[in-house]
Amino acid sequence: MIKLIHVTKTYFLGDGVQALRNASLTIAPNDYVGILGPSGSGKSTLLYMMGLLDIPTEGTVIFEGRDTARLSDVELSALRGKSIGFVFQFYHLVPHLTVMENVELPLYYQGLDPWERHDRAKVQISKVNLSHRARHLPAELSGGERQRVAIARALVTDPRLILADEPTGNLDSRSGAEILAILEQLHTQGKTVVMITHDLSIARRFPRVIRISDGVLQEGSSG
């Protein structure tokens, strides 16, 4: 599904910072992968590369057989919108929109009719057990509920790939366990799931773990 080939990302601030160093990685369809590393190790930069949110300074990113360097900004945006669902640590919900409206939002940008947006959002909200909260604003929800809304929004376009960046980082242990259970279920349903974490106990739940330190990747055990 995704292949990074000798990818380096340098941020030219002062003397320059290499967030990724000659990184090569292959994510296959239906993989369930944990990316483990401390703060500042390059985890989020790696996710941005996989999610086509940023471009490498050097190297190649292949997504579903396509060299992303050959795609226009419009093509990249369309590919992200249809193929990738993002779940972030800080939810990124629109505060003045209801749960239903937040989940519908990606479909609005795809130009779907209102009735179809509503029906598809309703299904995903039900799947994360928030139908009773559909008319509530984000400020009226708990942290765990907001993250479930973010997951519903990520799934509403039926993406093949889910990228989760520290999705349990702001949650208590019970809410975090609920989010991990949802991601595990998505994997069993055929989705490709890649999750970033700094928590070794979470990484141990993944059958495949990629460690990252100072922008360098190393595949190995989570133990």
Contents of the next structure:
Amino acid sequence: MIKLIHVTKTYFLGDGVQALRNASLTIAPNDYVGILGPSGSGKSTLLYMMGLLDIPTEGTVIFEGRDTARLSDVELSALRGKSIGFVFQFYHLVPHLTVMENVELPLYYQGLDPWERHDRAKVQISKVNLSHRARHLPAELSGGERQRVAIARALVTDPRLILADEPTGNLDSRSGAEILAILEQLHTQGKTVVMITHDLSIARRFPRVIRISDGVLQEGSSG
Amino acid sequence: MSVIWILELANEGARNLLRHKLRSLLSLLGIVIGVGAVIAMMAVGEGAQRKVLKDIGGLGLHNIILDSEEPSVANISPASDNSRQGAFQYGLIPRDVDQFRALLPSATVLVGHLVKQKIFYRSTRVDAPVLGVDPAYFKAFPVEILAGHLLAEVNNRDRHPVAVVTEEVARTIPAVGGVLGQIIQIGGNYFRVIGVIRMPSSKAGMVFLPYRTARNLFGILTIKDEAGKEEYTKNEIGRIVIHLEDDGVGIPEAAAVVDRILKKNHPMHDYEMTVPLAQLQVAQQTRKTFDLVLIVIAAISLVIGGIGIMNIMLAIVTERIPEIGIRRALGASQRDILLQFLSETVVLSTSGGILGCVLGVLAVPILSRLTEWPGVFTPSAIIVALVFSWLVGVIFGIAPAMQAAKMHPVDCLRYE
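Hand over the structure of the form predicted in complex with the partner chain; the form predicted alone is what we had up.
To see the whole picture, the full complex is given below, headed by that same chain.
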């Protein structure tokens, strides 16, 4: 699915900070992976790298067999829109768009007609049990509801890879459990799911855990 | 690139702008005022131009018009022998006419006799200049006969006491059933009105008599009675019209000949020369200058308007950095982001253009009333204004939109 080969990412803020150091990693289709690390360990950078939002300073990112360094912005964007679904800690919904419009948004960038977007978004919203909220703005929803909207938005394009960046970090334990249940279900449906967390108890639920600290990866079991 | 896609972009742009109505409105004020001013000025300028052209055209573009003019006292040379007979003589003289005829054989030289007398209809005073003319005079000017007929050759030959009046004069004569056939009194003599005409050249109104009638009845002496002191002035010819048939070609040359003769014969410059064709050229030149000034004003106001819009768009881009990150993560390319912000700017500037057009259209009746020029809208002015306001949106929207598009998605997502 996705392969990182000797990837290093350096941020040039004053003295260069290495967010990733010589990281190599392979995610196979239908993998269910937790990435565990404290804040500032470079785990978000790793996720953005896998999500084709960031470009490595050194090394290669292979996405479904294609070297991402050789792809144009339009190709990368299309790949991102089609193959990857993002779920963020702070939901990252567009505040002035309704739930329906937020869920429709990725389909817009795939060039779908308005009615087709609407139909597909409607189905996806009902799957996360928010049909009654479709016309509401994100600010009118609870944290758990917002994250469910974000998941609906991530899934509306039927992506092969789900990247979740601490999706439960801002939720109470009940809402968090709901979100985790949805992700687990996606895995059983055949999706590839990668989730970031700093919470060991959550990481334990994943069959495969990658630890990261100071930008260095370390493969290991959750045990 | 479908119609739906463009409409969606425009719709989204409009929605975003409507979320901050006051801010959007203020930012496009520059464009609104600029476009409004230019639309209004173009309409009034066009109206003024048409009025001037009509006035000049009424004078006849094939004519050179010469009028006698009483010189100011300062111009009279003491050596002048004009005062010999006790009357001060000024103005155009038969020698002028003879020389014009000799040097401009292809031209028709017409003579008018200016009568400085008061006009009455019964006890109503009518205020209009009286000109004795050869019947051929009306061939040199565009004339529309409203009632009756023009002066005929026989009226002139037999010195008939008849008059043709313009519609402006006819309107001031309170005759029941129209002025035609009525008797008017000019300087103690009676004249029958045989025709009412419309002349684009004389807005003030005029009364025409046969030349020989006027000359015979009133002579060339005018007595001015000022402060108990009688003063005689003598004017042989009130007006000369030189009419050239051939499409105005040769008018400048003819005008040069006329000018030379007059300068020689009239060192006191007791005449006034009008060349409508030259006036037309001046008017057209003036219009070109006016248009140029207008273009400069339009350009300045559009640039100012554009800067206003760019300023607000830069603020909007900064405000929406997180949104840019989200959209990028959901599959928006740099081009998508660019188009999103560009469409917003174009919607903004185009609405400014539309509002400006409305403002301009509303301002024209007011300006027309103030200037007394009719306002004439040219549809092209409105189309040009809209196209340019649209262009301003594109030109001044590019920089903020590029800034938005070039932002790194990760930085946007991390932006607080």
